[in-house]
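The chain below stands alone and is given in structure tokens; this is the form predicted on its own.
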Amino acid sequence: MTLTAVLTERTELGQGLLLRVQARPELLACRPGQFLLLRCGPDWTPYLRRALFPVDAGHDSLVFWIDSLADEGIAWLSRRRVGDVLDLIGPLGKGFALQAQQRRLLLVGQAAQVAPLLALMQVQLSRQGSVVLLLQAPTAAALLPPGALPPSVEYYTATDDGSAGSADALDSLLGEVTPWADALAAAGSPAFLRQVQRRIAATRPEPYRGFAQAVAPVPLPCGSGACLACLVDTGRGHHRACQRGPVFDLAELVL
């Protein structure tokens, strides 16, 4: 469904930008892990819409985090001003699912893909659950500032250059915290998600289905399953991530 939303607020967050839009009820139904397709140009340049995951949903608004301006469409979106009207399609796909008994949530991600994890964090905190966030980035500047997170969230970081923790230390911490968690949600590159899979296998010899979920690391250009760009191998066949996902049981993903 194509809808419009009005940009009501712009806020810098680390190296990124938070955009809040006043949204209709249809958009507010977006669950953590679902996405929306935004037209990022005045006409048909660039031609394809951009898939964005809301980081939060209020009583009348959605919040998006733009973490990189390298893409032409996202750069255009970053230049919008308060009062501008955005063109959106969604919500699309299948999001995260948390069970009532899953009270301790471990979030593991790379900074560039953290948006759907932040939305899930808000849901878990709203039901008085516990949250630990492990975040990796190329440099300290690319990480979320600690002040941007609720005080109740335990936050640990690692960077490729070692400026805010080492990747080895984060991997060890992942092994230590995984047994504590009732549920794990991950988002990142295929290599990053393979690392999470290995740690789960080493620390939870008998992981139950539904313990670990992940956002499939594939492009989501059309949202309708027509382009086949988002095919995901689950070991039991290939599936369109924009239809069956983009959130999958991590144990199913062949990365």
Second form
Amino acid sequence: MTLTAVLTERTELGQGLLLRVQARPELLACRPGQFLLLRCGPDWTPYLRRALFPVDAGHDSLVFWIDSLADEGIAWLSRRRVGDVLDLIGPLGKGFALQAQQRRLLLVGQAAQVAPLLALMQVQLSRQGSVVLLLQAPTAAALLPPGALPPSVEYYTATDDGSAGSADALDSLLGEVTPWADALAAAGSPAFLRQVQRRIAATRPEPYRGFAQAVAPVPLPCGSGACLACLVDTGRGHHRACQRGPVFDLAELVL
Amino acid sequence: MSAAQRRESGAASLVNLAPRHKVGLTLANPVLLAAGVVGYGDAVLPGLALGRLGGFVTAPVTRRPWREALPQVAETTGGLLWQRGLWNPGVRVVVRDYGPLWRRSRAPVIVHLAGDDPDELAAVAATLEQTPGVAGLELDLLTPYQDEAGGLEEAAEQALAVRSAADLPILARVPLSTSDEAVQALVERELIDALVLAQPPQGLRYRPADGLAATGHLHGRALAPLLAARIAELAGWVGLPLVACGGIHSLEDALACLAVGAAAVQIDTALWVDPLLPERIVEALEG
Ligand code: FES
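Form predicted on its own done; form predicted in complex with its partner chain now:
Every chain and every other molecule in the complex is listed next, the one we just looked at coming first.
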């Protein structure tokens, strides 16, 4: 069903924007790691809907953090004003699964893809679990400002230009924090996720299936399972990320 | 019969896409979904009421599994390039996995056959004929700017192979560039029941910023007037139902194609953006 939602709040946050939309219960059912498809205007330019991962869901609203204005569709969204109506489809796909006994959650992401991790962070905090967030970005300006996170979240950063943690910091931080965690969730580019896979394998000698989940780094152009542009190699065949994912066990992703 | 005439005649929106075929291919309305845009009928966005439509054409099916280059989608201005290839698990698995869905489908299922080899096409067609729920077959004949004589012989062999293997209506999808002579030759051989215009053309998108090029079949709104023009040219003399496929992104686009002589329309990638579009067209046609 295509559903309308109304933009009720628009705040600058870091390099990006925090958008709150009032939405119907069907959309509010979007779990961390699931996504919605946004139509970017009535004019077929940009043509495709854009996959949006909410960072939080309230009792009547969803929150999005958009930072990648380089994309034409997201740039269109950034130009919407309070009161504008958005056309959304969803929730789609399969999100993260956390077991009750998983109390110490490590989130590892690249800033541009952090949205689904922030949604999971909220769920973990709401059940009194602990959260550490390791975020990587090209520069300090592209990072999420520390003030945007709940104080109970331990937040570490690494930047390519060294402006907020050295480029190597991520690897050593991962080495330090991974043994503490009993669950890990990751989102980033294929190279980034490969780095996380290597680090986990080195830190946890036992097979880590069930410990780490990741958002597959693939486009989601149709969201329906038709276009096949989201195929993910799991080593046991290719699967459509919009159907079986986009969240997969990190151990099964062939990147 | 135009959409308006159809409404006035009270014939609702019923359409037979294979009037020369002994069983025919009768659709409740002339709104179809193009090959692959709902996969095998399993890839449906929430809100799309497949059962309300005239039918749908599946993603391609080959005899053996086809898994080569990974499919890609690249956005263009007002459209996209879809490099899907023939990616599919082969007819045996397709029938096993989706046959039950086709059997239950309220909308007629037209399976898109793929491949060049007549024997392979015949084998797939024979399997599909035994599969309950399959109402018709669609196959691509000719390629753009194909040598007319050689290309036509090859196309005729492919159509003959399918016709001999399966007693199901055959829709032939040809390129927009297919000449009048080639269309006439195909029609005269009486190997096909309807003509689908057109196979999506091949496109290339180049991004100067990073020097990356993407290729694929072009889908987008700009194709609708091209399609309507070709349908209008052919409608007067081709004695087969014409199906307009490509570029239809609005009720107006669909009505234009029906008004100039299309018996039915196929909605393609517009569906992914506006999944309620086909149903809106059906409702408008039903008055
Ligand atoms: S996004 Fe198109 S098949 Fe998954």
